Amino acid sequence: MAKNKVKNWQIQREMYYPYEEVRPQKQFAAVFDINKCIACQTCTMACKHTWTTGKGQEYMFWNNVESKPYGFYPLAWDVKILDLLGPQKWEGKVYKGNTIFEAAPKGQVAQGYIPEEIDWAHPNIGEDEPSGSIDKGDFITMPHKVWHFYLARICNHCTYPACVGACPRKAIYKREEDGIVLVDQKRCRGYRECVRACPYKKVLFNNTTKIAEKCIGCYPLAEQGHQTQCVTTCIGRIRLNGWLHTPDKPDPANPVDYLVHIKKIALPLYPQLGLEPNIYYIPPIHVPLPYLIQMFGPDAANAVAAYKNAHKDETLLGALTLFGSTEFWSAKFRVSKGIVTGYGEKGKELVKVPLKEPVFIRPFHDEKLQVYRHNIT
């Protein structure tokens, strides 16, 4: 297959990809705030009950939450792909190593592998297992000496999907209208080249139907202006769906553009792989920086610093406050007088949320009831 040079803004250079650069009219995207995730798996179960209850789907979790650094679904997925990719060198914000397309073995579109069946059998492996040990006299520091964090994952609906590039049947495609990546199940013949190529292992194989399946971005909801199941059911309010513009035409009033392109506080997962993924993460502030740079790229330090200072930036605080505040897509937002307002695509007001919760202090002694209160706030 011919290779074309395309521009990947996440690695700040051109790279090779099987198809020409074609960007959708608007790009399905989301931001996940890792600092707030408690691994309750509500998102996982919401997705499971909605989309993967059929035969052959028993093992499938289109959405999963894994504990890092020792949790994986499938087993060791990122460790294996990073090892196959080889040295990954950044010079400033420019990635100088190979992407999975540039490191592809002869006869393949992308560097990759097909997981063994047993690799999918333990979706909660490594849960809550921390890195490091506590010695006598240790005390808490930032970043933590002993740490772990929760990484919520869905299909990244990449700009340059490896699954699309690798499919010999052209059964996987990226929608022009919103950038959601889907499988045409009538065309799929179960060759599993998509499974091999996807470095995030978010294309799965149904052993009953013998076809590929994957996260569909809850497109029936998205088409009606509703956020996805994993977003609206999240009790930690860590997620926000939105339309992402290209970095040369960001809209500061768009909450996802603001977090990704303006403040650069939300970062892609393993940008060095070269897929330009469209699910973005606010990195955890308690984790050693080298690990964060490997996972989220060279902007990790600045993203952590910006998040720590969010309480001093009303606009940033407003964008973060929108998370979990409405079931609808907020195409615009505005912060004024301590309140953030979210608006739909047609300018309709969707939600108003105060940046700070009001505090009411009651008298310690209730004159009417002649009692003393234990809690006055």
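Basically, rigid core = biggest C-alpha set you can superpose within 1.5 Å across the two forms. Residue numbers count along the first chain shown, from 1. If you're wondering where the values come from, they're calculated on a predicted model, not measured in any experiment. First, how it differs from the form predicted together with its partner chain.
- With the core held fixed, H144 shows a CA shift of 2 Å or greater between the two forms.
- When the rigid core is held fixed, the Cα atom of E14 travels less than 2 angstroms between the two forms.
- With the core held fixed, R362 shows a CA shift of 2 Å or greater between the two forms.
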Given for the second form:
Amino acid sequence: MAKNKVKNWQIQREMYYPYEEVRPQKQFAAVFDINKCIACQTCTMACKHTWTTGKGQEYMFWNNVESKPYGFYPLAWDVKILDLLGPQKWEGKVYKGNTIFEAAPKGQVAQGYIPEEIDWAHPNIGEDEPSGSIDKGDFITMPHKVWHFYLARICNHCTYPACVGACPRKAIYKREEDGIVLVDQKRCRGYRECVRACPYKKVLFNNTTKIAEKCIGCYPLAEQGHQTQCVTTCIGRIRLNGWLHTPDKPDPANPVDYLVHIKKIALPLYPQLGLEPNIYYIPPIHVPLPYLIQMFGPDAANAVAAYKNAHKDETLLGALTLFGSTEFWSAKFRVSKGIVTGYGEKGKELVKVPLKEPVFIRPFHDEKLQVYRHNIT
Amino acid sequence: MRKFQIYEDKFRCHCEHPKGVKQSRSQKKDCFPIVLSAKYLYSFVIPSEARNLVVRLLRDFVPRNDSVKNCYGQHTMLAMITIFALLCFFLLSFDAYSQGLVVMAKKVSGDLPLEADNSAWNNASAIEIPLAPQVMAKPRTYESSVKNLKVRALHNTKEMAFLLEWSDASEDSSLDVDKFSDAVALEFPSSAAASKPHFAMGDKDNPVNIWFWKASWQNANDMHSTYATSDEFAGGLEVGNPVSRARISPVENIIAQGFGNATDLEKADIQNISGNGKWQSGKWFVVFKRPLTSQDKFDVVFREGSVTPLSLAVWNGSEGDRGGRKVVSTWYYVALETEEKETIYFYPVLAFIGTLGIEAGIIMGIRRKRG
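Switching from the form predicted alone: structure of the form predicted together with its partner chain?
Every component of the complex follows; first up is the chain already shown.
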């Protein structure tokens, strides 16, 4: 397996990867707005009911929502890989440290580890655990001194998947048509090299079928132009699926391109690991910047500022309003006269949503029905 | 060293003809290449002590005489003794070497055992094969506690059986996310191979046939725990992944054409390799059994009296071994003992006596000439 230099735009440099740079025709991507997530786990259950109800999948969650900084699934997944990598450095927007491929131990494809069985046994461990203890009176001071937030996670369908690179049987592949990463259920022999290599720990071992399984990006839905189960069922409307272009040719009318490349408000999860993950997060605005930079890279400060000013930016507001407004993939969007319109791939209008819900004030006493209303809006 | 130089001088002296003695063209021609080859072997191949010994023997054996005739005879003899000694040396050393390279499958009558503790195995002599970590393809292994493995083989003209035995402090026979199974594999060139394959998983034109035994498959609970009924949420089962389906045997029959493409050859209804493994006080004993012949064009075929290349691999689950993380051997051989063993031993002896007779004749002739 010869090592190749590939371009990773998220770390603004070339890096080593076991295979050549081959980008799919379209790249499956999604934006998750962390600020709106309430960890209701509807996405988790939607995914579970759709895909992982089989034997051997009892503790398998392709989608999970964990509390940060102390929630994990599997236990300590991110702090472990960060610890294995050791302190690394960003210089401006260029990552000067080692990716997991560059930090690979002798004879291995990537730096990594296999979690223990028990590490997967508590999918919501550390739920609502804040960053520190709360002193008397702290709860009335603003901003709050302690913080936590909810991190919803699925497979990142990375441009440079570590699972693909590590599989000695080439049993994992990235689909040319949409960039969805899949484990060939017939070819896999359960070596768990992918489980070891994936830093996000989103390839899971099924001890009944004795092979690896992972999030399939709801490809049967994606092929029909439907957004994934976890996206469409989100009651907080924090998610949006979209096809992502590379930053050198972004489409400003594509909502995901707009959020990721134009406004740079949605950021990759641990870009320093070097996989070019394709689930983008709008970072939580109340979390200390050093933590956000560690988790989302050097653009975190700008993203937080842009989000705080979103109410002044009609286009941005329009893109954010599309979240949860349609079950179809919006290829393009347009904002005009306070209304955002989502369009399908062939330009078909999918949905029209007002940026601000119109307010109707009804009288306290309804003459026609002869009733009193307490809720008058 | 000085002593040797003296002897060397003596030879040169014998070779250079005394002044005034005319040498015929034919004599010169005959003498030269023999002297050259003898000297060549003499100076490069044989260590100095041995050389001294040869020279001393020669001196005592051949009476010193300065005639041209004797010079010719002396060198012929020197060359012949050297060549003979070398032949003996190679024959003996190859024999000794091959003792460690060839697993002799002892021919027995009756059914072959599937249990390691069967007394039939006492008939077979074991050879110990060293194993080294697999470093050819990623992921590589550099350290392992498994250093070698003992092989015994039996056949009864219809079936072939191997007993493999190696030390492993822990019995790892159940799988978990972070738990791997002990395993062992026998590898042979596939019948479909054009020539002898690369020992490491074969190559594109030369596939290998692998018999793969896994402790987790041997483990009865594990064998039956697999969800045997169809379930659309058990992807591996649904698409018929051989790793996922319920095991009918702890052994898998595999074909491989290089790293990363081992393919299960089994059809659900055909199971021609049987296997049985047992872990006892720090040691695994695994038996493989299969008919000598097979219907599948990829399967290795054994014949009585023939020699088949064989290599081995061991996985230690507790050290995280799986897939390419393993210890391996290069090619060894398995020979199937045959009835006509008397003839096998008779011909070399006959050849040996024949050669000896011819040599003796020549030497006698030379001596007679000299006398």
